[in-house]
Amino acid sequence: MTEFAYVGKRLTKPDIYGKVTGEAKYTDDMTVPSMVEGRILASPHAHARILRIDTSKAAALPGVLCVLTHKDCPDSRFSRSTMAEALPEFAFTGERQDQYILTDKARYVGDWIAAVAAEDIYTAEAALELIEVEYELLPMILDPHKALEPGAPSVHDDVAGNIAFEMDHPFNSGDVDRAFAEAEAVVEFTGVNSRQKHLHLETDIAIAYHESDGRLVIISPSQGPHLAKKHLTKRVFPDLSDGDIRWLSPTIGGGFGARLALGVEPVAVLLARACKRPVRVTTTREEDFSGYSSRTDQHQTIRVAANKDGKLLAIEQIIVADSGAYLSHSATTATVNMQKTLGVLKCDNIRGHLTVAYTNTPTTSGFRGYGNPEGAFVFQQALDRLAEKIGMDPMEFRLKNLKVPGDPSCFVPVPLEHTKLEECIHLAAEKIGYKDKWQGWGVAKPGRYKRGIGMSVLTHASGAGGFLLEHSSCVMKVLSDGALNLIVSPCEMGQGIIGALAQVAAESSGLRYEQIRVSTGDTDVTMFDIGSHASRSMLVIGNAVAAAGVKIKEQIRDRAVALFAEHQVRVTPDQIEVRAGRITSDAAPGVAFDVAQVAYAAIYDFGSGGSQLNASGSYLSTSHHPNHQAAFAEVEVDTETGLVTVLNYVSAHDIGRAINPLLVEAQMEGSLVQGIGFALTEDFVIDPDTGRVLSDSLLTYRLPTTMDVPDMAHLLVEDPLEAGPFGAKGCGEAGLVNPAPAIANAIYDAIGVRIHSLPMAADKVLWALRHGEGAAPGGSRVSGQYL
C-alpha cells in the first residue's frame, strides 16, 4: 500500500484555534459602518388573514428607519430550500415556490408579517409592538392525515387538497402484489419520527448592504452560498443578477442542514434596499424554534416480505409527510427515504407512493441524513419482526439480503460499484459481543432493569450525482515561501472538511500539510460550488482539490529540473518526487531542494519566465458513490420508570480511506450523540389546540448532555473507493441514521414491546410497558405526539 504523507494521518484541524480561543468571527461579530438593527414581527396565530395593518405608529417612533408589510414585496414567489437551482428542471418538480417574504395570510404561529429596522435592537423590538394588525382568523389543520382528508381547511388557496406534493417511487420494480400473496412471511411496521430541531448554536442571522458601486453585500451563515445567490437573484429579486450580489459566509456555528436554506436574508435584503443603510437581521432562540426550519416529520407504513429461508421478497412503503406551510424540502427529503428504505437491500419486488402534506404548522426542512433517518426507524423494525416471524437471527436476516457489487444500488438504475457492509457487520458485532449477548426472540429478561440488543444498517451517499448538479472546482496559488492558498468552497460546519481538504491539497501537490493556506466563504474569490451537504465535500470538492495538485505537482517537477541541473545532474520530470515540501530523486542520492526554492524562483527570479505557480481543479461527480454501516447498540430500560439509558454502541462504517481518521470518528461521535437524542429525548411538540410550538427553549427540548453519552466504539473499515480522491467516501450524514432504529430494537429485545413513534421517551415506554404497543392511543393528532 502507498504510504502517504498526509492522507490518513490524525492531524489537527486548522481551524480549531479560532474557535477554542474565541477569535473566530462569526456573523454576529461582523458590524459594517453606520449598520442599523432589523426585527421581523410573526403571527401570533396559525391560519389568519390580514384585515388591517397599520404601521404609522411604529414608523414614527424616533429611530426608526422603515417598517415594511407584504405591499412593500417583490411579487415573486420563492422557497426558503433552494435545491430547485441544482435539480434539472425534467427530472423533479418536488420543488414548489410557495411563499412571499412578508405575507398577507399568516400560514402558522411564527410566519413573517412585517418587518422594521432602527437604530439599535430595543427601538426595533419596541417599533414591533406598535404596529397594529387586525386577523381574521381561519380554521387550521395541524394534522397531514386529516390535511388530506375531503372538507379539510386550505392552508394554500391554489393547492387543492392540501397536497403539496405526490409521487410513486420512481424505481418501482417487479410485482409486489404477487411476491406478498406467495410469501411464507408477510409483516407490517408503521411509525413516525418527530420533528427533530437542527439547534445549531448561532440562530438565524443575515446582515445586507450596498458598496459604493452599488452591489448588494450578504453576510450570513450558509451551507452552499453560490447556490443561495442564484436562488435569490432567480426567485426572489428577479431584478438583480448574478454579479449584482458578494456572499460572504464567515465562521459558522452549526448547520446540519438548516444553513442549506434562505433564513432571513431576503428580509435583510429588503430593509437594506428600503432604508438604504446596512441592516443585521437578528432572531432570537425561541424565533428558530417556532419559525424555519427542522426535520421533517414522515408517517410511515411498511410491508416486508420473505420466504422461510430468510430471503426478502418484496417491501412496500407508504410515506404521508408533513411539510408544515410551505414545502421546502420536505418533499425531497421524503424522496430520498424512499430511495435509501428501499434500496439498502437485496429485493426484486420494491414499490413506495409519499404524499406531502401543507398544515398549519412551522416548515420542515432537510437535516441531517436527509430522509434516511426518518426510514430507517421504521424500515429497521420492520426487518427485525419479519426475522422474529421467520425465527431467524435479525444480523443473519440482514446479512442474507445484502446487496453485492453489480446490483442495483439505491439510486437502482446505477449499479452498486462498492460496498463493505457485510464486513461492517461482522466487525461490529465481534467488537460489541453480539453472539453473546442476543439471547434469540421473546427471551424474557428477569428484574428492574431489563438489557437488550439490536442493530440496523444502513446506505447514504457521497454526494447525489445523476440526480443533482454535482459539480466543484478550485483554484491553488503557490506564494514565494512554498506556502499554498487553497482557495476553495466548502461550508466549514464543523464537520472538519477545511482540514481534510488541506491533507489532499498537500498529499496530492507534495506541499507540507502546514503550509497550506484555505480562503473560503466568499462568493467574489471562490469558484462555483453547490454547498455542503449529502455527505458530498470529500468526494466531489476533494477531487476537485486533488486534480489541481497533480498539475501544481507538475509544475514543480517541471521547474526543478533546472535546479538539478546547477547540481550537474541531469533529470527529467518524472525522475523527481515532490513529497511534504521537499524536492528528492533517486537519480541524485543526497540533493535535495525545498519546494520554496522553486516558488520564489518563479515569482522573482528574473529571466525565470516569471509566473506564480497556480492551477485549478473542477470535478463532475456522475454517481452517487454510497457509503455503508452496520451499527449495534445495547440498552437497558427501567421497567419502573420507561428510561432507556444506551449502555454500549458500536458502528462500523465502510469510508473507502479515510483522509483523516481522527475526523471521521469525530463525525460519527456526534451524530450518535445527535443520534441518541433523536431517539429518546427530543420532542418538538405543538400545541393542539393554538399551533404554537411548546418546546421553545432549550429547558423545554431536551438536548442530550455528556451524561447521556454511552461507552461507544466506531470501527473504520477501509478499501479504497476508486472514484473517491484518495479513495475516500463521505460520512457526515451516516452516523445519525442507525442509532434511533438501533435502540428501538435493542427496547424490544430487553422489553418485547415495540415503540412506533419518536422520540422513544421514558413516558412513552413506560405506556406501552402498561398496555402494550397494540393498544396505544390512535393516529398522531401534532407530530411527534403518540402514535
Given for the second form:
There are 2 protein chains.
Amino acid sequence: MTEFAYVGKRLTKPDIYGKVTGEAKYTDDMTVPSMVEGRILASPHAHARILRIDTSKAAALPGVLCVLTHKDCPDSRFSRSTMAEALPEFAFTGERQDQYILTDKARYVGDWIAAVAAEDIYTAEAALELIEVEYELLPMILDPHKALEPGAPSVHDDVAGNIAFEMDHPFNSGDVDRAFAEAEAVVEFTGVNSRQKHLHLETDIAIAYHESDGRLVIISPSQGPHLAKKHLTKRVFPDLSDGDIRWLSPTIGGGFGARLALGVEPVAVLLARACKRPVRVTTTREEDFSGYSSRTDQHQTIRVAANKDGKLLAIEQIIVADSGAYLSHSATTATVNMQKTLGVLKCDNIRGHLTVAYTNTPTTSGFRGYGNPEGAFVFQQALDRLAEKIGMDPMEFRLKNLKVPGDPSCFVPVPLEHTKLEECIHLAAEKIGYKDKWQGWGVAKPGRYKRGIGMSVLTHASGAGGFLLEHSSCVMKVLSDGALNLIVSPCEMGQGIIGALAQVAAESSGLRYEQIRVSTGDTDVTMFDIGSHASRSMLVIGNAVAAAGVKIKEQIRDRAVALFAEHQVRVTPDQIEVRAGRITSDAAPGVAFDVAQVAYAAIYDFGSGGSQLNASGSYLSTSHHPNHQAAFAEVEVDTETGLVTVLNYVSAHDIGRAINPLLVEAQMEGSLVQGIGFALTEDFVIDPDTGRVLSDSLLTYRLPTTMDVPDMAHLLVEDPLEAGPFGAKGCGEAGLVNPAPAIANAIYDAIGVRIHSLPMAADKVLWALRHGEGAAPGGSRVSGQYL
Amino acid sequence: MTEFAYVGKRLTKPDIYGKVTGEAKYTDDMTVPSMVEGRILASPHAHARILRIDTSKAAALPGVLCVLTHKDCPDSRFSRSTMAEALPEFAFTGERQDQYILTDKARYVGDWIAAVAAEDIYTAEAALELIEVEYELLPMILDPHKALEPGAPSVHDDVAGNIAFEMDHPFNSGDVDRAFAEAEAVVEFTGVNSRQKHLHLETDIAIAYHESDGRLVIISPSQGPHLAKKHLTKRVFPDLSDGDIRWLSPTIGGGFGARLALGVEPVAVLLARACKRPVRVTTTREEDFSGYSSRTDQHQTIRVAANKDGKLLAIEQIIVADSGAYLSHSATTATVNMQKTLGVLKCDNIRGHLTVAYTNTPTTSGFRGYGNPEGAFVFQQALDRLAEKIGMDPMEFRLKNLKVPGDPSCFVPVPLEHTKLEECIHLAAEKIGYKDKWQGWGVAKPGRYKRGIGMSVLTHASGAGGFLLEHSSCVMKVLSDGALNLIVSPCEMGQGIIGALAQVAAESSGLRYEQIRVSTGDTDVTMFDIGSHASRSMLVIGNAVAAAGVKIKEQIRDRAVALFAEHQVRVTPDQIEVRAGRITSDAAPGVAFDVAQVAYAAIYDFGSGGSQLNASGSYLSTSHHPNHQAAFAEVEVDTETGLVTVLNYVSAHDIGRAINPLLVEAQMEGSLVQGIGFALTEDFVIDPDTGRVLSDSLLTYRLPTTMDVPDMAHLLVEDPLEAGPFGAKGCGEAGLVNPAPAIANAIYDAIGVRIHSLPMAADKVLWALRHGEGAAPGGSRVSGQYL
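Compare with the form predicted alone: the form predicted together with another copy of the chain:
Following is the full complex, with the preceding chain placed first.
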C-alpha cells in the first residue's frame, strides 16, 4: 500500500483558527448598508383560526417600514425540508407542501402569524405587540396517537385523519407472519425518543436584500444552499429561478440537520421585497425552542423473533411519528429509521409500517442520525430482550446475525458491498473489557450504586445514493506557487470537512496541504452540491474533489515531461510521481522539481503558458455505501436518586479509511456527548393544557456538560471502501446512534429494568426502579407522563 | 453572416445600476472588524536625506498603534508598475526596481517617509505631525534635460547621470540618414505633453489584514490583482508567495492606468503586520496630485521626410521622458510611444531613441493610451507640417502612406493582419464635411473668431500580445434554470467590460444574456488574468470567455440529442442550434427546447445528472492585433483671448466588431472628453523653486466640464478580425490619442500658429498668436514656461 502524504494524517483543520480567536464571521456579523431588522409574531395558541388581524397601529409606529400577514404572502405552499429537492421526482411521495410563509390558521404555539421590518430591533419588537389579532380558538390535539383517532380535530383542513404520511416499508420481505408463528422466541418492545433539540449555537437568522440590478441575495447559514435555492424558487417564490438568487453562507454556528430546512429566509425575502430595504430577520433562543426544529418523536413497537440457536428470524417495526404541525423531514426520518432498523442485521423476514401524524405541536425536523438513533433506542433493546429470552450473550447474538458482503443492504435491492462490523464488535469489546464486565443475564448487582454494561450496533449511510441525488461538483485552480484554490460547496458546520477535503485535494493532486485554500459559501462561484448531511460529504464531495485533483496531477505530469527533458531525462507522464509538491521519477533518481515550476510556467511562460492548471470534478453516488459501528457503554446507576452516570464508552467504527483520524474521532466524541444528552437529560416538554413548550431555555432543557462526559475511546477499523475517496466512508452521524441504546442496555444490566422512553432521566429511572416497567408506550414530552 | 443574438446589440451594462443608485460598494465602503486607520507622512522637500527621524512622540499619542519608517521596512526594492510582471523575463530590460515602501532619502515633494496606524484617522493625522524628521537638503533637479547634463545632482545614488532607461527603438530599420539626405522635403517638430492626471474619482486606498490562519487579505481597487499579487510577493514581501494572498477588488472608482501600479498596498501590509490589526490606508486628493500617478511628460523631437508626391520616406523620433523620482511605467510608455509613432504609417526608414531621466518630481505612470497620445501630439503635427511643405492636403498625404495587410505592423517583425484605417478616414471626413471645410494651406481666416479643421490618425494595440504575457483564463458554470455564472477577472472600472463579456458568454454558449451573472474581484475564485489595460480586455479575456462558452454550447448540444430523440427526432450534435436559451434544429422544424431542460437535467436527473455544465477557457494572445482610428476636429479660436473651443469632433474606429456599440461609443465619448482636457486645459504645474505641485486640487487643475464637450460623432467600421472574439478589436484607449493632435492641427488651420506643448490653454495660444512659435522645446509643467 502506498504511504500517503496527507491522507490518514492528524492535521489541524483550517477553520479552527477563526473559531477559537473569535474572528470567524457569522451571519449576525454581516452588515448590509441600510439594513433594517425583521421580527416575527408567533401564535400564542396551539390551534386557532385568525378571524381578524389589524396591523394599522403597528404600521403607524415611527420606524416601522412594513407589517405583513398571510394576506401579503404569495399563494405558495412549501415544505421546510430542502433535502426533498434532491429526491427523484418519480420515487418518493413523502413530500408534502403544507407550509405557509405566514399562516391564517395557527397550528402550534409559535406558528408564524405576522412579520415586521423596522429601523431597529426594539421598534420591530414594539410593533409586534401592536398587532391586534382576533383568534377563533380551535380544539387542539397534542398526541399523535390521539390525532389519528376518528373524530380528532384536523390540524390541516385538507388532511383527513391527520395522516401526514403513511407507508409500508418499501423493502418488506419474506413471510413475516409465518416466521413469527414458527419462531422459538418472540419479544416485543415499545419505546419512543424525545424531541431532541439541535441547539446549534447560532439561532435561526437570515439577511435578504436585492442588488441594484434586482437580483436577490440571501445571507444565511445553510447546510445546502444550492438545494435551498431550488426549494425557495420552486415552491415559495415561483417568480424567481435558480440564477435569480445568490446565496451566501458565512461561518455556520452548528447545523446537526437543522439547517437542512428553510428557516426565516422566506420571511426575510418577503420583508425585503415589501420595504425595498435589506432585512435581517433574527430569532431568540426561546423562539428556537418553540419553533420548528427538533428531532421527530417516533413511537415504535418492534417485534423480533429468533430460534434458540440465536438466528434472527423476523423483525416487525410499527412507527407512529409525530411531525408536529407541518411535515418537514418527519416522513423521511421515519423512513430512514425503518431502513436502518430493519436493515442493520441479517434477517430474511422484515416488515415495517409508518404513520406520520400531524399534531398541534412545533414542527419537527431532521437531526443528525436522521431516524437511526430513534430506531436503535428501541430495536437494540428489543434485541437484548430477545437474547435474554434465548439465554444468549447479547454480543454473541449480534455476531451470529451479521450481514456479510453480498447480503442485501439496508436498501434491500442493493447488495452490501463492504462491512467490518464484526471487527468493530471484537475491537470495541476487547477495549472495554466486555468479557470481564458482562456477567450474564439476570445477575443482581449489590449495593446502592449498580454498574452495568450494554452494547449496540448500527449501520448508517455514507450519503443516500440511490435514494437522494447524491451529486457534487467542484472546481480547482493552481496558483503560480503551487497553491491550490478549491472552490466547493460543503457546509463547514464544525465537523472539519473543509480540512478533510483539503487533504483529499492535496493527496489527489500531488500539491501541498499547507497550500490548499478552500473557498465556499457563495453559490455564484461554487458548483452544485446537495449539502452536508447524511454522512455524505466525505464520500460524495470527497470523490468530486479527488476527481478534480487527479486531473490536476495529470496536467502536472504531462507538463513535467519537458522539465525532465531539460535534464536530459526522457520519461513518460506515467513514470512521473507528484506528491506533496514535489515532482520525481523512479526513472531519474536525484532529479526533482517543485510543482511551482510547472504551475508558474502554465501561467507565465510565453512558450507553454496560457492555460493555468485547473479542473472541475463531479461525482454522482448511486449507492449508500454503509458505514458500521459497534459501541459499548458502562454505566453506574444510583438506585437512591435514579441518576445514571456513564463511566466508560468505547466505539469502533468501520470507516473505510480515515482521511483525518483526528477529525473522525472528534466527530465520535462530539456525537457521543450529544448522544448522552439524548439518552439521559434532554427533555423537550410540552404543556398538555396549552401546547406551549415548557423547556424553552437552557435552564429548563438540560444539555450534558463536561461533567457528564465519560472516559471514552473511539477506535477506527480501516479497510478501504473501493468507492470511497482513498477508501473513506462517512462518519458524521453514526456516533449519535449507539449511545442511547447502549446506555439503555447497560442500565438494564445494572438494575434489571428497561426504560422505554427518552431521556432516561434520574426521576424516570427512579420511577422505573420503584414501579417496574410500564406497559403503555408514550413519550416524555408531555410533562409527567412516564412509562 | 449569421445574425447574432446578442453580439452587436446595444444592451445595458449590468454594473450601471449600482453606480447610478449609489449602491455599488467601493473599497472605502468596506469595513473589517477592528480595522484601524493608516496615514502616510510625505516629504516636504524635493530632495533631502533623512539624518534623523524620531517617532517617539507620535508613538506615545494615545490611540496610535504603530509608527513605521524606512528602518521598519524589509530590504526590498520594487517598481510600482505591476504590468512589468507580465513582461517576458528574457525580453525587456526597462524594468528597474527602484522603489522603497518608505524611503530614507526623499526624491520628490510627497515621497513617503513614515506611516502611522491609529484607532481613528484624526489621531493618525495628529501623529504624523508629531514625527520629527531632520533633513539634509540636497540640490534638486526638476528638468529632465538638465538632469541628463553632466554634473547634475543624482536622484538615485546608484544611477549615474540620472539615466533611468535608454534604448534605441528595437525596430529601427532602413537607412534613415540617407533617406533624410535624399528627401525632397524634411521638417522637424518638437513638442511635449503635460503630466495629465488620471483623476479617478476614488483616490488611492487599500485595506490589509490577516485572516485567523495568517493569510493576508488585501482589499484594493486594482486593474490587475493577479499581477499585483505577483509583484507584491516577488518584489516587496518575498516571504510571501502567490497563494498567501487573497486580493479582493470591490467596485473600482476609475482606473485609466493608475491602478496598474501598486499604491498604498505595501504600506497597508506593513502596518497590518506591525500592529496586528486590519489597517485601511487612505489618501487625499491633494496627496493624489502630489503623489505618483500621472502621464509621463515626453519631450520629443520628430523629423519626417517625404518626396513631393507625398511618399513618406523617413521618420526619426528622439524622446526624453521624465519619469520623475522613480521609473514606474515611464520606460514602457516611451517605448510604446515609439512603436505607435514610428509604426502608424507606412515608412521604410524609421529610427527612434529614448532616454528616460530621473528628476526630483512626482513619479509618473501609465495612462490610457500609454505613450500613444504623447507621440501623436507631436508626430501628427509634424506630418501636417510636412504636407504643408509639399503642398498636399493633409488627408491625402496620410491616405498615400497607409499600411496595408502584410506590411510590417508597429511591432515590425509582425505583419499587419488587418486594417480599415482608409475606410475610417473616408467615413469620418465625409461625416464632418472635410472637403467643404478644408480650404487649403495658408488661407487666412477673417475676424476675431477663427475656425479651423484638423485631423489625426492612429494605430493602437488590442492587448500587447507578443510583448506582454497576454493570458486570460476563466471558468463558467450553468445553473438549473440555464443561468450562467461567469467567474473571470477583468477590471470593471466603468468601461462596461463586464456587460460586454456577458454578451460574449451568452453568444458563445447559446444561453440568455439576461441570465449571465459575472463574478469578479476575488483572486481566490477568479482564474489568472493580467488585468484591464492596453485595450486588451475584450480581445484577450473575451477570447477566453468565448472559448469556455463554446464548450458549454457543445455540452448542451451533446445532451440535447436525447431530448430530440424523445420526440422521435434523430439529430447529431452538429445539427443542433443553441441560441438565446433555445435549442432547435433545422432537422426538426417545430421542435424546440429551453436550455434549462438540459441544464436542469445535468444537475438533477438521476440518469444523466451528476455533472453540472461547466467549462474553463484560456487564451494566450501572441499578437497585438492593431485597431485604428481617424479623427477630425473643428475648432474656433478667439484671437482676443486665445480660448480654443472644439465645435465638432468626428472619429471613425476600425473596431473589427463592436460587441456592444453603445459601450464602444461611450468609450470614445469619454476618452474624447479626457482628450480635450489633455489638449486644452489640464495643466500639471510644479513650482520651479520648491518642486511642489501647485496644481494640487480640482480648482487649480482644470478638467473639462460638460460646457467643453463638442458636437461629436463616433463611427464604427466593422469588419471582423479573425483573431477577435466574434471579430472584435480593442477600443479602450484609442479615443484619447487623436484629440490633441487633431485639435492642434485645427488650431493651426485657424490661426496659422502651431502650439508645441500641452495643454493648448488660452494664455498659451494668446502668447503664440502674439509672439509666434517658440523654438525651444519644453513642457508647461514649470509654471510660466511656454514655448
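None of these values were measured; they are calculated from a predicted model. Positions refer to the first chain, counted from 1. Note that the rigid core is defined as the largest set of C-alphas that superpose within 1.5 Å between two forms.
The rigid-core alignment places the CA of E566 2 Å or more apart between the two forms.
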